[in-house]
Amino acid sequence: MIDEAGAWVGGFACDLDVPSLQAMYRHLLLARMVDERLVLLQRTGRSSFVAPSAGHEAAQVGIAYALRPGRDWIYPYYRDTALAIAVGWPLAELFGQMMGTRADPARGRQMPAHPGSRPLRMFTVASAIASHVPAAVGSAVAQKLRGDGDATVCTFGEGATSEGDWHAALNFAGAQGAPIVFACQNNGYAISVGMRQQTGSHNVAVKAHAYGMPGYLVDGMDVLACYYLMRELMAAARDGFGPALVEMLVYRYGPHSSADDDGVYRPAEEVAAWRERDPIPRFRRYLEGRGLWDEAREREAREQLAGEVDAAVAAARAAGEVPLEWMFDDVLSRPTPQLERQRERFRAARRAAGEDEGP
């Protein structure tokens, strides 16, 4: 839809209004700022883990804008920071989850980079690669049986397509005609394993045909291309046309995670070349070409968004640490006698150690 210079090449008129286009760009900016802050929080010991998402923003924001938050189900993976932000996950909750404070709706029980939100129908991220894909298909089949006109989107990296869970899930989705769109964010590496070492297929999209669904290949660095394709496929899924698989070609500018040294397996020249295709300046050039953005708007947006990030981090930290005793809550709807005995032994041990039991 947008070439490298930011010119519209869609072959049809862009029907997004000006506020939506500008909001889309602001979400791209915000996602990059949040990603940079998360890296800093991990490096300063305030978070134990981060999965950088810089380079994936266009694919994720494009997906988000094609959804109906609160109706469509979202099954994300651990790199979906921009997706979570763009569908409305509060920043204070995001940072609370990353730092494990009381601002975290999951009460500090998930490792960082594992978002989830009941109001947004966003399934909590699972660490085991592709384990969420069968669950996503289950949600989609339930939507079909209810006939509620909603659909599911399930995201993952290309490494997930090497897992048995992925193949079983796509086979079941195709057989059942489930209203689901599978969105693969292919950044070329499953940690350090390159795409050509993972599959003999020409690409991921071609795998769709084996399971009776269409497959699409799209430039994941182009937010409008991702949006328009996802909008069409989600609408088709809601209308009963069944599942689809989308492969979004992206690139992660950072390492796989804070535990990874990407310099070992990919050359700096490769990273630099992909940085020339950064989706954020690309979309900005498009907006500027239409007279919808300029340097003054850029400065104002960055200042405002930086303030929102600062405030969210402060709120997440101010919420305080999660009490250890919370580990006994919400395990079962009604605590068993055994669980209550464990809780009391825990309290006794803390009293004996002279520690504050907390609320």
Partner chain sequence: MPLQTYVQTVARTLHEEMRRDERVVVLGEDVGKRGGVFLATEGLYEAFGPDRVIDTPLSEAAIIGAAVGMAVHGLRPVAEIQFADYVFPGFDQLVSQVAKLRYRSGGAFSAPMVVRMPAGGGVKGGHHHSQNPETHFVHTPGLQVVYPSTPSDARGCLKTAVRGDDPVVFMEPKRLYRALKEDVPDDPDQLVPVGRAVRRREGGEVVLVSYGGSMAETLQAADALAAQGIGADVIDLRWLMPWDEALVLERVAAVGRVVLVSEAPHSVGMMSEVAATIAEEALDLLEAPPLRVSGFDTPYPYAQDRAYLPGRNRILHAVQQVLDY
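Starting from the form predicted alone shown above, please give the structure in the form predicted in complex with its partner chain.
All you get below is the one chain by itself.
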């Protein structure tokens, strides 16, 4: 919808109102800032892991704006920081999750980069690639059965499309005509493995044929293109037109994660070339072209957002460490006698060793 220079090239007029467009931009900015802060927290030992989302923001914010938060269900993956932010996940919860403090709604149970929120209907991320896709389809089948007029969105990387569970899920969605949009963020790499080794097909979108659903390919660096496509498809899903598969071409600017060294498998020039296409300046150029943004607004926004980030980090830390014994909760609705005894022995051993009960 917007070209590299920031000019609107859509075949229709952009119908988003000014506050929405500005909010979108602020979300892109905030996501990038949060990403940078997360890298910093990891480097300084405050968090154990990061899965950078820089380069994926336009795709994720585009998706977020196409949803009706609290109604449509979201089944995200670990790189969806920008998506989580843009649907309104409180930043203190986000940083709580990333640092495993009491501010984490999931009680410090998972490693960083695993968002989740019941009020936002955002299914808690699992590390196991593609394992959430069948659940997302179940959500959509339930929506269809209940006739509640909502839909589900499910995101993943292109590597996920090779897993059997992914296939099982899309095939079931196709057979059921379930109201779901599968949004693939194709950044060309699954850790070090490029598309050529990942699959024999030229792209992901074409895989939709196998399931009798439409497949779309969109520039994932263009937030408005992602938004409009997703808006259409979510509406179609809600209206009973069944599932769709979207491939968003993006690039990850950072390494796969804080444990990765991407220099081994991809050339610096490639990264540099994609940096040129950064979705955030591109959208800014569009806004500036319409007179909706300028340097002053930029400075003000950055300051304000930095303040929000600082406050959230502080709040997340202030919430304090997760107690040791929370480890035993939430396995089943009630602990088994077996687990009760294990907890008793754990306590006894700690007492015997003169260790305290933990925070």
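Note that the rigid core is defined as the largest set of C-alphas that superpose within 1.5 Å between two forms. Owing to the predicted nature of the structure, the values given are computational and were not obtained by experimental measurement. Numbering follows the first chain given and starts at 1.
Treating the motion between these two forms as two rigid pieces, residue 350 does not share its piece with residue 179. Rigid-part rotation between these two forms: 7° for the smaller part relative to the larger (C-alpha based, whole degrees).
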